[in-house]
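The form predicted on its own is given below as one chain in C-alpha cells.
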Amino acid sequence: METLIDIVLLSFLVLTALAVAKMHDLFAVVMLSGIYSLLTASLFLDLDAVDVAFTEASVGAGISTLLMLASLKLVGRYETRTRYRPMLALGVVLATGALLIYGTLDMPHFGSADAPVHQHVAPRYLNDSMGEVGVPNVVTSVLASYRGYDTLGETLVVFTAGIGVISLLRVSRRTKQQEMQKVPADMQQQIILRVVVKWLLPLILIFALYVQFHGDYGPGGGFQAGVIFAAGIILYTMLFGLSNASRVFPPKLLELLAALGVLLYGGVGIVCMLLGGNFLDYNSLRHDPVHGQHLGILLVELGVGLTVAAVMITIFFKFTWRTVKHKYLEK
C-alpha cells in the first residue's frame, strides 16, 4: 500500500512539473509550485520524515507561495513568449539528467540496512542522543547540538539574504508612506476574508509559538515556526495594508530582530566557551549537561526563529513597497 501511494505522489510530481514548464500565466505557476510542494511534504510524510515534510509545506508551500505572489505585481502576470527554440538548453537538461540517473545505478537499495548513510553517525545519534542531549525528537538534538555550527550557517545565510534584499529594494520614505496611508483597494470588499483572517490570525501565531518550543518532543523547531509566524503577519498585511501591520512591526524593529536572532545564536557559543566549554556546547551551561543541553538548543531555536520571521516579513515588505514605487513612476 505505501508504495502504492509513493507512486501516486510521484506521478503526480512529473504531472505538475511538467505543467509548470508548460505554463505562461504566471499565476497559474505560482499556484502549481505551491502544489508541487505539498505534494513533496506528503511524500516526505509518507517516507516518515516529519520534520523535512513540515519544513518543505511551512516553507514551500507557505511563505514561498505568498513571496512569489508579491513579486508577480513587479514583473507582470504573464511570461513573454519567445520566438526562438532553445535546443542547446533542452540538451543540456537531458543530458545533465541521463548522467544522474546514471548515478543513481550504484546506489544502494532504497530502505537497505546496510546503506553506508545507515552506518556512519546516525547509529550514534539514534541510540546515544537521549543520554547525551535528553532531547525526544532526535532530529531536533541533530540540528541543533550535534550539527551546531552548520545550523548557526544556516542562519547566516537567512540573515544575508535578508540584508541583500533590503539593500537591493531600497525604497523611499514618501514611497514608504504612500503605502502604509491606506489599503488594497482589492481587499477591502472581501468582507468574508477580513472577518476569517481576524479569528484565524491569533491561532496562526499561537500555532507557531507551539511549534517553537515544542521542537524538542516533536516536528518543528526555529525555522518552521519562524515561516509559520510570518506567513500570519503577511496574511494579515495582505488584506489590511500596510499601514496596520507597520504599526506592530516596524521596519527598524524587524531589522533588529532580524540580527538579535544571528547574535543571540552566536551569543550563546561565546557564553559556552566563557564558562569553559567548546563554542556551541551547551554541557557548560548547566551543573547537569542535559538540562544545559536543553537550555542550549531552547536559545538557539529561538535565535533561529525571531531571524527567519523577521526576514521574511521584511522581504515581504520590500517588495510590496517596491511595487507602490513601480506604480507611482508608471503614473
Partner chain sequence: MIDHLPILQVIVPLLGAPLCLIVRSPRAVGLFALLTSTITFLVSCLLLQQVLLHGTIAYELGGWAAPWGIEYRIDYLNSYLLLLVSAMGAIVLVASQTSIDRELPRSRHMLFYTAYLLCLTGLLGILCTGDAFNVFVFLEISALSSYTLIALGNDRRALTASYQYLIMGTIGATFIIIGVGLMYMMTGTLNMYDLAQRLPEVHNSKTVLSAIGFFIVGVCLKLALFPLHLWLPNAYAFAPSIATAFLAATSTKVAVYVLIRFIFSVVGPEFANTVLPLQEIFVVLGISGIFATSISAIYQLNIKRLFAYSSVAQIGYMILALAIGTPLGLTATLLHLFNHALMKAALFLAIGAVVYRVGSSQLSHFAGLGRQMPWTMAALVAGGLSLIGVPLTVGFVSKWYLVLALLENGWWPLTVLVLFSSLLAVIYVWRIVEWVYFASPRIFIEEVKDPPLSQLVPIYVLVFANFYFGIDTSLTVGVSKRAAEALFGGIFL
Given for the second form:
Amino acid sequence: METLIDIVLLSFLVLTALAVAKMHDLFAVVMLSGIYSLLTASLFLDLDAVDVAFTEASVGAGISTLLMLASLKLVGRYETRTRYRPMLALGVVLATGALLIYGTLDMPHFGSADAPVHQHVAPRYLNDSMGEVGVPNVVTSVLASYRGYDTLGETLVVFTAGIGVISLLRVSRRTKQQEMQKVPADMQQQIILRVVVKWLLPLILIFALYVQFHGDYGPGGGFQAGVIFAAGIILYTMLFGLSNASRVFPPKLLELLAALGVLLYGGVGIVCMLLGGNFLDYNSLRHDPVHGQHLGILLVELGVGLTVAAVMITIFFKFTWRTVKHKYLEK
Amino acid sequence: MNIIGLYNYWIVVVLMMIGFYVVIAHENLIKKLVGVSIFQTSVFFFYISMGKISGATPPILDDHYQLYSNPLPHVLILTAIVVGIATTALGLALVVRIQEAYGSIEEHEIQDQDTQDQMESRLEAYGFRKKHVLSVQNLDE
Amino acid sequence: MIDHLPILQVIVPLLGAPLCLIVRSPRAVGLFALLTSTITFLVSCLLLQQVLLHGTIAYELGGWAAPWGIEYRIDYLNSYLLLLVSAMGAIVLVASQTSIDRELPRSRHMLFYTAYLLCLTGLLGILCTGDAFNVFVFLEISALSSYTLIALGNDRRALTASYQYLIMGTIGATFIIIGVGLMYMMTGTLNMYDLAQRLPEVHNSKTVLSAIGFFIVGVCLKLALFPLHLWLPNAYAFAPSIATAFLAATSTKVAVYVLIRFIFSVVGPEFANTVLPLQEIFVVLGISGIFATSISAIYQLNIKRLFAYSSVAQIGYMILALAIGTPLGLTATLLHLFNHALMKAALFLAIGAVVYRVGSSQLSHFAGLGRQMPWTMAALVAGGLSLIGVPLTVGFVSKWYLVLALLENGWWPLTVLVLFSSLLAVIYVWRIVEWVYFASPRIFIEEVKDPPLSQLVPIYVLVFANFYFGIDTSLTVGVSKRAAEALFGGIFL
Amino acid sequence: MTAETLLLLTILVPLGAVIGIVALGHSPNLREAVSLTASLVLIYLTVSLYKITGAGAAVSWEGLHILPGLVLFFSIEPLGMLFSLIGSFLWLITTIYSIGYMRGHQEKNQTRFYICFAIAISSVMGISYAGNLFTLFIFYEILTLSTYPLVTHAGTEKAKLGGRVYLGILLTTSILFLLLAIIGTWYIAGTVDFHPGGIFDQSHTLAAAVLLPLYVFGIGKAAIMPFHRWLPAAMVAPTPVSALLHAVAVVKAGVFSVLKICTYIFGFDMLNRLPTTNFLLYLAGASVIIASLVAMKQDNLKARLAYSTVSQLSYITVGALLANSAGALGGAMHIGMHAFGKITLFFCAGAIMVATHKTEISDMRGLGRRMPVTMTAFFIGSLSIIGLPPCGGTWSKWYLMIGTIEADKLILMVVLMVSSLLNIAYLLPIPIKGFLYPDPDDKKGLRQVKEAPLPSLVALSLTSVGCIVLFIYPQPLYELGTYFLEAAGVHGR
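Form predicted in complex with the partner chain, following the form predicted on its own:
Everything in the complex follows now, all chains and molecules, and the chain you saw is the first one.
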C-alpha cells in the first residue's frame, strides 16, 4: 500500500515539476510549486518524517507561495517567451544527472534497514536519547540538543534573511505616514472571511503555542510554531489591513523580537558555559541533567519560535509596504 | 519492497534535474527562484528517503513500537528547509527591487540595459557626460 | 575561559549581530561592531597561540561527543585562517566608520553592520567546525549576509549582481549538500574526522565518487574558480567599498579552506588524486583562469571590477599550487591565501577612500589623483606592487613558494607561464599608475584630498603588513608549513 | 665606525637624503644642497670603504632572513667596489649638472626628480655590494621602479609610451627570465650566494647551460639584443636622467650583474664547458655590430648615443662571456671607462639642448663656435668611447682584444675592431660638423659664445678631464680589476 502511494505521489511530482518548467503564467507556476511542496510534504509523511512534512507544508506550500504571490503582485504575472539557449543548460543538467545516477548505482536500496545510515550515529539517538535528553520526539532531541548548534545556525539564517529583506525593501517613514490611513486591505470586501477569521484567529494562535510547547512529544517545535503564528498574523493583515496589523506589531518591535530570539538561544548557551558546561550543554542548567535538558530545549525552542515568527511577519510586512509604495507612486 | 530498489532515488534525480534546468535555462527571475526551490525540495526528498526503513514508524518514542526511521536526516532537512525559505525570501526581495530599478525581470532585458550602462560609462571615461539615471533608492530615503 | 576559545571565536560576532538591532543608533552601531570584531580578533590571537602551544584543540558543542554532537576542531590550518579572517574583519571595520557615510544612507548603517557581523560569523563558523553539515549551515549564513551586503551598493547593477550571486551560490550550496548527503549515506556520519576514518571502507563505491564530485563542484562555485567565477566581478564591483574589501579579503579564502579541508582531512590527498583526475583538472582550470581573468582585468574601466578579476586570477594561483599535490605546493596555497588577503584588503580600502572623496571607482576618475590624494595613491601602488610580486612584498614570498613547488615537480613550462602571468598583473596595475600620476585631474575641488585618518590608518596598517610579512615570514611560512605537513602527515594530530 | 656600518651607510645615506629632499621640497636651494651634501658624504664613505677593503679586510653584513636562502646579504668584493666608486662619484657630478639643466630647462616636479634619483643611487649601492642573487634582484627591481618616474618625467603621451616600453621590457625580462633563473639556481645549487669560482659543480652542467641564457637575457639592463629596445625608448627622459641611466646606474648595473654572475655564480671553468656560452658570445658580438650600424642612422643625438650604449654594453658582456682573465679585466675596466666617456657625451647633448634647444645632429653644424667647451668635451668623450689615446677607453678595449685572442676567438676580435671603426663613423662627425662647418643661423657672423648654465658646464668639463686622467692614470681601475680576478679565483695572467 505504502509503495503504491509512493509511486502515485512520485508520478504526480514529476508531472507537476514538468508543468512548472513548461508554463509561462507565473501565477500558475507559483501555485503549482505550492502543490509540489504539498505533495512532497505528503510523501515525507509517508516516509515517517512527520516533523519535516509539517514544516514543508507550512513553509513550502504556505509562506513561500505567499511570498511569491506577493512579489508577483509587484513584478507582473507573465513570463515573456524569449530566446532560450537551452542546449548548454541541457548539457549541464544531463551531465549532473548522469553523475547522480552513477552515484545511485552503489547506494543501499531504499528502505533497507541495514544501510550504513542506520548503523552508525543514529542508533544512539534512538536508544539513548530517552535517558540522556528525556524527550520522546527524537527529532526534537537531536534538533535542539545533540545538534543544537546547527539549529542556532538555522535561527541565525532566518535572522539573516530578515535583515536582508528589511534592508532591500525598506520604505521611508514619510511614505508610510502619508499612506497608512488610506490603504484598504487586500480582501476588505470579503465580509464572510472577516467574520470567520475573527473567530479563527485566536484558535490559530493558540495552535501555534501548542505546537511550540508540544514539540517534545509530537511533531512540531519552535520553527513550525513561529511559522503558524506568523501565518495567523498574515491572515489578519490581509483581511484587516496593514495599518491595523502594524499597530500591533510595529517594525521596531518585530526587529527587536527577532534579535531577542537569537539572543535567547545564544544566551542559553552562554549560561551553560558560565555554569561550567560547554556551550549549549544543557546538562549544567539544573542538577538533574534531564531536567536541564528539558529547560534548555524549552528555552531554545522559544528563541527559535520568536525569531521565526518575527522575521516571517516582518518579511510579509515589507512586501506589503512595497505594494503600498507602488500605489503611492502611481498616484 | 525491494522492487523499487533505487526507483525512488531515480525519480528524485529526475526531479532535481527538472528544477536545475529551470534555474539555468529560464530567464525570468521569479521562475528561476521557483526552479531553485524545486531543486532544493528534491534534495530534501533524497535525504528523507535515505532515512526511511521499511515498516518503521516516525521517530517519536513509544512503547508500542520497536522500529523507528532514522531521525538524523529529518533534523538536517528541517534546517535545510529553513535555509531554503530564507534564500527564497531574500531572492524575491531582490527581484522586487530589480523590477523597480530596471522595469523588467527578464534576464536578457536587464542585460541589455546593463550593456547600455557600460557603454555609457565607457563613453564617460573618454570624456562624455553620463545621462542622469533615476534610481529608486532616491525615492526611498 | 581559555577552554572555551573555539566557541567564543564564533559566538562573539554571532551575538553581536542581533545586539546591533538593539543598539540602533548609526554611530554607536559602527563602534559596537568594531568592538565586537576586535574582541573576535583577540580571541583568534589567543586561539592561534594555544594551538601553537598545545596542538589541535577539540571542543564538543552541547557537551555531546563527536560523531553524535557537533564538534569544533581547531588545528594549525584553521587557527591560521581564523586569525586572518578576524583580523581583516576588524581592520576593515575601522575604515568603515567614515567610509560608509558616503555610500549608504544613515538609516541603513545598522543593517549594514548587522549583515557584516553575520557574514563574519558565518565565515568563522565554517572555519571552526568539524562537522560537514554544519559547514553548510554557516556557509549559508555567510552567503545570505553577503548577498545583502552586495545589494546595499548604490548602483542598480548591485541588485542584479547580488541576484546572480544568490542563484550561483545556492546552486553551489545545494551541490554541497548533495555531496554531504551521499557521503552520509555511505558512512552514516557527518563528522569530518569520523568520515575520514569511515570513507576508506567504501572508497571504491560509485556513490562516494559522485559525492566527492558534487562537493568539489559546489565549493568551486563558491570560491569562484574559473569558469565558475561569473558572479564575482560584478558582485565586487558594485557592492559598497567596505563590503568589497571585506569579502575580497575573506570569503573566497574561506571557500578555498573548505576545499583544502575536504580534500586533505576528509577524503585524503592520495585518494583524491588517484581516483579522480583532480590534479589535471585543477592545473588546467587554474592556469587558464589565471590568464583569462588577468586579460579581462586589463580591459576593465572600473577599478573595483579590475581587481575583482584579478582576485579570480589569484584564486587560480592558489588552485594551481594546490594541484601540485606536495607539501610545498600546499604551503604555497596557504601562503598566498594569507598574502592575497593582505593585498586585496589594502587595495580595496584604498579604492574605498577614493570613492569616499571622488564618489566613483571608474578608472577615469582616478586621473591626477596622485597629486590630490598622495598617501592613498601611494598605498594603491604599494598594494599593486605586492600583487605583481615585487621582492620584499608578500606577493613575492607566495610566488617564490609557488615557483619552487612547481620546480620541485619539474613542471618547467608551468613555471614559465606563472611568471609570465605576473606580467599581466604589471600591465593592469600600470594602467592605473599612468592614470593616477600622468593624467591631469578631472576635478579641481578642495575636497579631493586624502581621506580622514580613520581610513588612512587601516590602509597603512595593511600596506605595512604587506611589507612586514614580505620580510619577516616566520609567522606565515612557519604556520603554513606546519599546517601543510600536518595535512599531509595525517589527519589526527 | 666599523666597516659594516660604513657599508650600510652607503645604502642608507641616499635614502636619508630622500627624507631631506621631501622635507625641503619647497625650497629648491636647500633641496639641492641636501642632494649635493649627500653625494659628497657618499663619496667619502665609498672611498673609506675602498681604503679598508684595499687593505685586505673582508666586509659583509647579513640581515632580514626572509626565507631559507632568501637573506639580505651584502659583501664587498673588488668589482662591486669599483662599481660603487664610479656610481658615487658620478652621482655628485650628475647632481651638479642637473642643477644647471633642470633649472635651465624649467622642468616641473623637480622634487620628485631628486627623490627618485636618490633612491636609484641607493639601489645602485645595494647592487654593487649584493652578496647573493636575491639581494641583487631586489635592488635591481628597485632600480627599475625608481627610475620609471624619471623616464616618464615629462608626463607627455610620448613619455608615457617610452615609460611603458622601459618598464615592460625590464620587468618582463627580470620576472620571466632572471627570477626564474634565480629560483632555478636556488633549486639546483641550494644556494644563491656569490662564491669565487662559481657555485655549480660538474653534475650541474646541463642545468647551468639552460640557466646562463636565462641570466644573460634576464638582465635586461645589459641591453643585449633583442632586449635593447627599452634604452632608446628611455630617451624621452630629461638628459641628466639619460646620463645617469646610460652611463652610471641602470645599464652599468646590468653589465655589472652579468659580469658578476659569470664569475661568481658560474665560474670560468663552468662557462668554458657550457655549450650555450658560444652562442651568447656571438649574439653579443652581433649586438655590438648591429647597434653600431643602427646608431649611424640616427639623426637624433640622444638616440644615436643610446644605440652606441647598446653596442658598448655588449663589449662588456662579451668580456664576461670570454671567460678568461683578460676579458674579465677588460670588461671590468670598460664599466668605468665607458661610464666616464658616455656620461660626458650625454652631458654635452643636454647642454646643447638647454642652450640651443637642438636635438637633431643635422642641425648642429657650426655649434662648436657657439659652445666651444661643450664641443671639446664631446670630442674627448668620443675618443674615449672609440678607444683612442689619450683617453681611458683605450685600455679597456685593449684588454678586451687580448681576451678575444686568448680565447682564440678571432672573429670577435674583428668584430670589436670593426665596431671601433663604426664608432668613429658615427661619433666623430658631430664635433667635426660642430667645429668645421659654418653655422647656418649665424649669417651675420656674430660669433656669440652661449654655453649651458655654469653647473652643467662644470660637470661636463670634469668628466671629460676624467676621461683623459683615466688614460694617464688607469691604475685604480686596473688594480681593482686585478683584485677582482683574484677574488673570483682566476689567476690567469
